[in-house]
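To begin, one chain is listed below as structure tokens, in the form predicted on its own.
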Amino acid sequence: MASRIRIRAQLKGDGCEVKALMRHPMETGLRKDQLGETIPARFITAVKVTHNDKIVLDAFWGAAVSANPFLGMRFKGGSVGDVVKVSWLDNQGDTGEGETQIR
């Protein structure tokens, strides 16, 4: 599966604002395809955001999150040039990761 994550991290006041768009189908396992077959469940179960390898967000998601989910968050601290990484794990064991530097 493509593990594309578009990330932007920017200083805002005394904190850092992170925006991430993850490419993922997020199937609930309840929909059917054109042949009437159930589409298997495939959804992100865990999302982690790190700042210079320190965890600033550790979230657990489920099937109710929409396809190609958007994550917006803020954390205190950070400096221009610091590294922010976003990674996810889905219920089928696939992963995705992306990183950027704070502007």
Partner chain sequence: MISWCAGILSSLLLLLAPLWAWAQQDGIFDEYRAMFGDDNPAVFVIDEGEELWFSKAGPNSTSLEGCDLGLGAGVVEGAYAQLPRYFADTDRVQDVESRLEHCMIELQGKTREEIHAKPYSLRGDLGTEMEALVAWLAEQSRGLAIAPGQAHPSERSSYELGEQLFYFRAGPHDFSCATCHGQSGKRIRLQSLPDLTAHEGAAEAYSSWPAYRISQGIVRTMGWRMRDCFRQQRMPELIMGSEAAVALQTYLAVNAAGATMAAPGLKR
Second form
Amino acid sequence: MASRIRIRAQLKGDGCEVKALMRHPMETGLRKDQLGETIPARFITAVKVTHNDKIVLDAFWGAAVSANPFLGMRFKGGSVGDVVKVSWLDNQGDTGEGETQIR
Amino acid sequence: MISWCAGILSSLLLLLAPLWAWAQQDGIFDEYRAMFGDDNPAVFVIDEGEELWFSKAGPNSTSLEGCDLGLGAGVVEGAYAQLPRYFADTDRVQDVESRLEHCMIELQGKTREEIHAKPYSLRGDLGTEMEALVAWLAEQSRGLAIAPGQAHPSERSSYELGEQLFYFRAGPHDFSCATCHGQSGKRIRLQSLPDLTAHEGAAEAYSSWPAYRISQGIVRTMGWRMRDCFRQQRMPELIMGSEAAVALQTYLAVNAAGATMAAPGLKR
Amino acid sequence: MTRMKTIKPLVLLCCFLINSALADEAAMLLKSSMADKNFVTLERVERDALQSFCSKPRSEEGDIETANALRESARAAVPMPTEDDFLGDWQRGEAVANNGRGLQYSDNPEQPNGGNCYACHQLDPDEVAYGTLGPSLTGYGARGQSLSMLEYTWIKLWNTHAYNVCSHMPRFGAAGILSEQQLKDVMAYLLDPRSPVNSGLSP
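To complete the pair, please output the form predicted in complex with its partner chain; the form predicted on its own was given just before.
Then the entire complex follows, led off by the chain already shown.
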């Protein structure tokens, strides 16, 4: 029922507070399933946050980040109605993207 | 170059997997919890619940705005905190989930089968409508005192049955709720166990559900908590909103009465 | 002894009769509130005499005669290995003690059940993730391996109610949770001087 990223962007002080929840299993490649088979690595390697198409966060992630990562960040500026986008890329080439408007 | 878009990163919080094992120890979980500050991923689920409440759905294309949760049709503020309670129209004591089910059937024309097909998420799911609605309704009672109904005879007998069920030992392991939750200061592995027969333990537990379970990435409800405890007791599956589910929640809510609702909480 | 045996069923019957109507209502209510799931069926809601007796809320007290009769029948039904056959392999026992799976509808019924000892007991002093619902069993081997210790430990594991009626511990043998071999392995995990449970004891 929900997209793969849920985002909230709110003006706070002289900046904008962004919160995002990404749906991703973040498998390390080290875990085994019930039958003892190794579960293949599958984790987000890159995350981008843009504000009106300008990059405000460009991050490299690894296998140490938890499943369903929750991201919180602030950037200076922003006004109501501006578009904030969050996107990720994982080690298998899979991507996820979501956007919201600042409120 | 737009200057107000400087992109200065002032805070970045990531949940780190190695913290998991430590998170199970209470003191350390508290520290871990503090790292979140006011952040709780449940905010997204609460928003969804609000949208669901007001959106037209089901064969009747009707919203849930006409649903009476005990304080009158459409009154959501404080409604969660006064459940479970007796409803004359159904002649039953109901918890939030069985009452929502009633409204989905009566107002929206949904069937019992579709509501019960998957009321709670399975591992890897993104959340169910029931979970989102309950999360939002609990949010509407945040800061209010837990005050379940106990004036009607059915409400009192629900409590008494709940108490019987709490001590009901059955299944191959002879477990009851009381096996784990009948004493204070105990734990399973590293998981500490509230004493649900006493006010303090019941208040701590009841006020913090529904909750965002970090380890599952999902909001879980008190009804799910009951079902999953029975799974661990090696018992069959508890039906959402069933009389036993309601009776046990009545038992907990009455034991917790007077405490302040703080849900949706954030749990391991 | 023979006379006791004939009396017991009567005592148990009485226990059922005096059980409050509320308890019966609770049992029916639970059955109508649950559904079969995978291999777990509603049969599990049915209680035996011991479970009914031990389901009383804290405020209600069971009568001592019934408790004694339940204790004796639990003790009488324990099959006893021969003296040289109580102890299996402590390493396999360690795996049983650590395994918390088995008999939940989410478990694979093809896999052997675990004993889940660590959920409630401290055993190996180097294992930090132990529960406290039961007493610590670290250094259990200090009690020695006399026949009476072997028998006591076996009975306790097979059916704890032979000593302590309404103990919280599952009846690992009597309820068929663990096999006789698994129980012998757990016996060795508790009593073998080489087991980590006894690593703190001076040799």
